[in-house]
Every structure is written in structure tokens, then in C-alpha cells.
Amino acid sequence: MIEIIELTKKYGKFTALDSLNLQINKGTVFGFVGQNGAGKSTTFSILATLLAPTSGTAFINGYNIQKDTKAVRRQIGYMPDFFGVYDQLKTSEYLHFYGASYGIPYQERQKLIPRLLELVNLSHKKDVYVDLLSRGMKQRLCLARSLIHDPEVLILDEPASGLDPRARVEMREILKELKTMGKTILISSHILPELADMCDSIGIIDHGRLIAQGSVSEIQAMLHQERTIVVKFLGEAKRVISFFEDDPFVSKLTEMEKGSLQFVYRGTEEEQMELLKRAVLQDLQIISFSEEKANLEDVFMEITKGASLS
């Protein structure tokens, strides 16, 4: 659905985007992660045909972003990180304006707009002026705007930026619904745990370069040389703690609450399995022995730190 080939953007001596290669399959939700200035918005602007690359190219649903500009724009719905709204228009009038811009007949818009407003939970605001909407409502309205021509691909640059927790949850639920509708979604965000919850795969970009790509679990696994293990048990804590402290790969052991402890483990997965086996053979009453998944924000910080040092 989206194919990016050696995409590069330079401003004089400054390289904003450095030979980006990426493939995103149809129906996938792909999360683009990076600090401010990493190259996310540059990539999105190029894909939206608003910015010409210095070199390289990209294809959206088979259309070249440079040679088939009009066709590409029909394929995509683009929501920039900063967007304008027309304050003197009511919510429904705002969508009528954009629908007319795409050449959608009035009678068709009359049926389409109520469905879009329902999708983004704004049906009750159809006759309210745009400038009276909250920021979260304006975000959802702009998402509806990007859907007005039923695009196959959505390019959403920081759609949850500046939203309060409730509004972020609402936006996330809408995006999940769009995924079930078969939309291919390319989304950037600093709210990394939310990306982990809704994305099929993510890419981490730093200083214009893609430094990691894969499913959320694959990205998390990149740091699995050091794992956090949580153990729940019955019986005397002193005996259980003493057993695990004697293992050479165990460090930073902490008793969390009665019948629960955690520690950092630096051995291999096979050695971790042997540790659990020995605990059972020692008649320790282990209820659960589980690995705590790395927080995606921690993964991001660790990976980008390594990239900066290289």
C-alpha cells in the first residue's frame, strides 16, 4: 500500500530525512516514533505531496507521489500536526465545504456527513460553530474532514497532540474503528504506550534515519538482554529471596509486597527457564514467574541513545 524508497530531504547542508526505506501493507496501522525534528513531519508532508523530496520517491497504492500527484491525493486523507479551522462555519458546514472541494455532490454529502459525525462522536455538535468546539472536538472534526472522500490511506501527524486524557482515549477508539474498516493508517505520536496499544508495527526515526522497525514485541525484544522478572509465591519470603539472590544473573531484587518480588535478570532465555525449574525442584511455592514487558518509552529512549552514540 505504501512503499518508500531512499526518500531524502535536505535543506542546504542540513539533512532532515536520510535515505528512508519503508513498506506498509494494506490495512496496517503503522506508528512513526521520533523526537521533535527527527523527520516525522517531513516524511508525512512528502507523502501528502505538499513537499518535494531532494531524492528518492514513494508510492501510495501504486501511484508515484511526484508523477501522480492528483491520484495520490485521492488515495490519502491527511491530518497535519497543526491545522486550520474556519471559525465562522458550523460543524456540518465545515464538512460540506471540504466535501464540495472534492467534487462530492450535495445530495451525497447530505447522507455522508451525518455518518462521519457519528463516527467521530460529533453528531450532537452538527449545528455548533467550529470556534466553540473544544480542542479534542476540533481534532475529531479534522479527522472527519480527512475522511470526507473515503481515502484508502490516512496520514495522521500527532493526532492526539495537546489532548487531555479523555480526549486521547476517544481519539484512540476512533482510530481502532477505522482500522476495522480496513483503512491503512500511518500515525505519529509522542504518546508511545498508546501507539503500542493500537499499532501493528512501529518505526523509530532519529535524525532523519529509520533506526528500528518491527512489531511492538520485536522492538521491545531489542532490549531483552536485561529483563525484569516478577515472581509471586506462597510461604516464607526469606527463603524465596535467598534462592533468587544466589543466582549470578539476578540483580536489583526487590520485595514488592507480601508474596511478590521482582528482579533484573541478565541470563539467556534458556538460563531463565532453568532458574524456574530449579526453583520448583527446591519446593518453592511459585504461583507465577513472568517477564515484565519493557515500556515502549524506555525502549525508545534506549534505542535512540544508542543511535546517537554510534
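Residue numbers count along the first chain shown, from 1. Superpose the two forms; the largest set of C-alphas matching within 1.5 Å is the rigid core. Remember, predicted model here, so these are calculated numbers, not experimental data. What changes on going to the form predicted together with its partner chain:
- With the core held fixed, Q262 shows a CA shift of 2 Å or greater between these two forms.
- After superposing the rigid core, the C-alpha of S45 moves by less than 2 Å between these two forms.
- With the core held fixed between these two forms, T54 has its Cα displaced by under 2 Å.
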Contents of the next structure:
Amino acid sequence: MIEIIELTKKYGKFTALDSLNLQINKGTVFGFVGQNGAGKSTTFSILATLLAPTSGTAFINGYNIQKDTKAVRRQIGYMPDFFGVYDQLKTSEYLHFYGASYGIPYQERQKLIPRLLELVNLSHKKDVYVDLLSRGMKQRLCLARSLIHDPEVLILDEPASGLDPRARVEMREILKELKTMGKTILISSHILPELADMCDSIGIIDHGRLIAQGSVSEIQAMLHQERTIVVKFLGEAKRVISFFEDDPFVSKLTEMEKGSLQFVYRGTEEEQMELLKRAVLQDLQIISFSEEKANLEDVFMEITKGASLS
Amino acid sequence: MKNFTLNPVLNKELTLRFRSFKSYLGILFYLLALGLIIIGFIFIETIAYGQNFFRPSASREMFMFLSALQLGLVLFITPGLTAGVISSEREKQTLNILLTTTQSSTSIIVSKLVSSVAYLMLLIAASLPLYSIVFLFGGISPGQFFITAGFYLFSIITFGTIGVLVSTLIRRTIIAMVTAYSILLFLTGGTTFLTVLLSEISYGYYGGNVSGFFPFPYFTAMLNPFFVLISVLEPSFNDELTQYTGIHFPLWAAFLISYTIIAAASMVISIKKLRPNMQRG
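Since the one above is the form predicted alone, can you give the form predicted together with its partner chain too?
Let's see the whole complex now, leading with the same chain.
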């Protein structure tokens, strides 16, 4: 579990992090979304005991990041947004080095490292020098490195940045696997749709302040109290369009393609149910009536336009 | 990486250092330079006396020359090896990850220093066959040889700690190197100049009577490893300095104390500054 209390970081007059409060429960995957300079990496660096906060504090599994630094380091696996590797080390040696740095005995590492390499799909590269690996492979190796001491909390700063689409998909699959292993994961990304189907909850940070927190749909509801509905139907479009246009809670109705339309609905869930019921009773030949999943990127762009939600 | 009795950072540093071809090239060029200078010394010595053989009595001079030369070379290499140990990790973006492990700051700093010192000791050990040329002609006791070796080790450790300190405090390797070399220059060239200058002032102050008490040349000389090496190999140098300064305390002991303080302070500051103080933002 991660608990952040009034965390503030100032560099002279510039406030990088402004009284951040956050609670992430055990086993949760929390996505941290924000533009460059929003304060994501600063937060992660403080949690990883690499940067001292100006005020406020944080706890990781009950350990204070300022007082119990060694215990915190044992609890976390940290992957920075930018990192280097030791050129002259082989992949397995790289993991051995970090394993030894956490005090894991050699015999134990011998069993552990092949498992980690398998998890990140690098078993075939165990004897290859680290600097010869591709960017995506290095990212995966760094992720394996962050897991070497079996931490309960993972702090992953933009783990998918700079990766090609295939490598992103691979990284996302590994993170899903880690989620099933019950790890508490704090992850940041600019690739917002990547987080949408992976995170239990997201936080939007802007100018050092957390301006929204919740599930993707909660944040969307928070924004507009409105939902985007997609309707697929058979038969004459004119009659269907006319029916929905007559509803006072419907707006921005657009016909997308033949037999499909989309509109924004501002009513309650009960009113939405009634709308669907009436459409069926009117024999409109509805095939499907569904809420479009919130596009996190849209939400992010909307939220970080400047309007504070808190 | 198999050796788990060694500290992991030290183990990794030694692996990386001796896996690099540059390290072996360094040893080769070091020995070539040292060997050529010794052969040159013997050649000049032979010509100077118009003889076709090397005088055994010149062996002691050659040992002193070789010792001073080796000290100069080793001190010149030390900042190059140590002033980048932390800053280069920072530049390569590997330091942050290392600092989030449970390795203590002391362990990281000490391992970095030891790996650099180990390489320098290897250079000195590799030069032993060249020293055997000196022993071939006699004039040097094994005791003097071991004292010289111990003196090298001590100087290397102290200058190594200074290198590690600037590497910890200064983010850029190139600036850390320039700073480390500047400190080295002051502790060798700077103190030589000051010692000579202050001795001249002392001579002038006492109007040619050099038996007065003017301690300042002693304080600068005790920081200079070359003066200390000469005082160890040539005790008459000590007597002369005592005449100038009125201080009877052995120069090597003052050197030992002052350099121990410098090394200890450098280590403590490096260890404290490696990680941020999480209590103060």
C-alpha cells in the first residue's frame, strides 16, 4: 500500500509537486497521467528515496520514506524513465549484480534469474551483452531487474516510452501478468490508452497537483456527467435518428456509418434505461445500445486544459 | 558475478575493469614508459662517466629516481581512475538504480575506491621486474623497497579518496577530473613551490642563519608526497628541513597524519553526499 500525505517538492521558487495526497491500496494498479513536467517523475523519485521532499511525507507498506529508507528500498522495485546499463555485462550477469546488491545468495539467484528472464521473454538473451539488446529488450530487462528482490510495490516511470508498438504490447502483457501476481503497481505514461485497460484507477497530475482521481469512467463522469452512446440498428436510419433526437437528454447525435449512430447522453442511468426500453417498444430494430469506453487520452486532454476539478 | 564473498559493487567493478581491453593497454604503456626511462637513465649514467658499464653505486640513485618517477606516474593516473567513478554512473544513468538497492552508501563508495586502487596496485606489481634491475646492482635494502611500496599504497588511497569525493560532489565527470587534477597539482607542484618559497623567505628572514624557527616550509612539505618520499629514502633531507623549520617531528609521520585526515574526511563526505538526506528537502 502507498500513502502519500501533503507531499511537496520545491526547487527555489518553482513548485514541482504541490501538496499531493494519494492512497493506493494493496494489489492496485494505479496509473499516473500528466504532461512533461507535471510532477510524475518527481513523485516517483521521492517514493524511490532518490529525492528528499520539501514537506509532507509518504509511506510504503507502512514504512516512512524519510525514516525507514532501507526498508522502503526493500519494498519497492523502481524503474526510472531514463536509465543506462553497464556495457560490459551480460544479461544474466546484470541481474546477478542487482540480485547480489539486494543480498540474495548466489544459489537463490541461480534459480530466480531464469524465471525472471522467462517472464520478460529474454531467456534466449541471457548470455548476450546488455548494450547489444534493443531498446524494448533493455526496458524488459530493467523491469526484470526491478523484480529481482520480489518487491510488493512496483514504481514504473514510463515503462513503455520510446518503444515500438509491438514492444509496447509485450510490455503491457508483462504488466498484466504482474497485476495477476498481486503486485501494487504505480505506473506513469504518456501513452494514455495503454493505461486505460490496465489500471484499476488513474490520477491526473498537472503542475504538481493531483486534479482528478478515480477509474476512467469516474473521471469522465466527473468531467461532464455525460456518456457517449453508440447505437447499431437495422432498417431505416431516419426513423431511428428522429426518435433519439426527440429525447431532451440527447445531444451531438451523429450518424457514423450505415446502421450506426452515436450521441452524448446527459440523463441518469434510469433515464438511459427508459430510453432503450422505449426504443425497443417502438420496434426500432436495435441490434446494440452501448456506452463507448472512455478514451483516456481525450479525458486527459480535456482535464489538463487548465480547468481544475477539485 | 559468481563470487558472492566479494561485495557486489566491487565484484562488478573488477569484472568491468578487467574485461576492458583498455585496462591491459594501460598496463602495457605504463610498463613501456617506465622501462624506456630506466634504460635511458642507465644509458645516460654510463655515457656521463665515460665507461662501458653501469656503476653499482648509481643503483641507489636509480632506485630513488625510479621511485619518484613511479610515484609521479601513479599519482597522475589516480584522478583519471577515481574522479569519474560516481559521476560517470550518474551520466550513464545507472546510479539512480544502484541507489535504490539496499547497498549502503559506504559499501558503494568503498568498493569504487578499492577497485580503482586495485588497478593501480596491479600497475605497481607489474613494474616489479623493472625494480629487479635495481636489485641486480645492489645498494637498496628490501626494507626500503617495502617502505616505498607502502608509501605508494597510502598515497594512492588518499588521492583516490579525493577523486571519489569530487566525483560524488560534482555531477559532470570532466569537471570532476579537472578539479581532482587541480587538487593533485596543488598538493604536488603547489606545495613544492610554496616550500621552496617559504624556505627562501626563512633564509632571508634569518639573514643566512638557518638555525631559526620558521615552521611554515614544514607544513607545506608535509603535504608533498615527493618531499616525504625523499625524506624516507634520504634522511639528510630531514635534517636540512629541521634546520630550516626547527621542527623535529619526522616528516613522514606528519604526512601520515595529515593524509589520513584528508582521506577520512573525503570518505565521510562522499558517503554522506552519495544519497540525498531524506529528512531535509
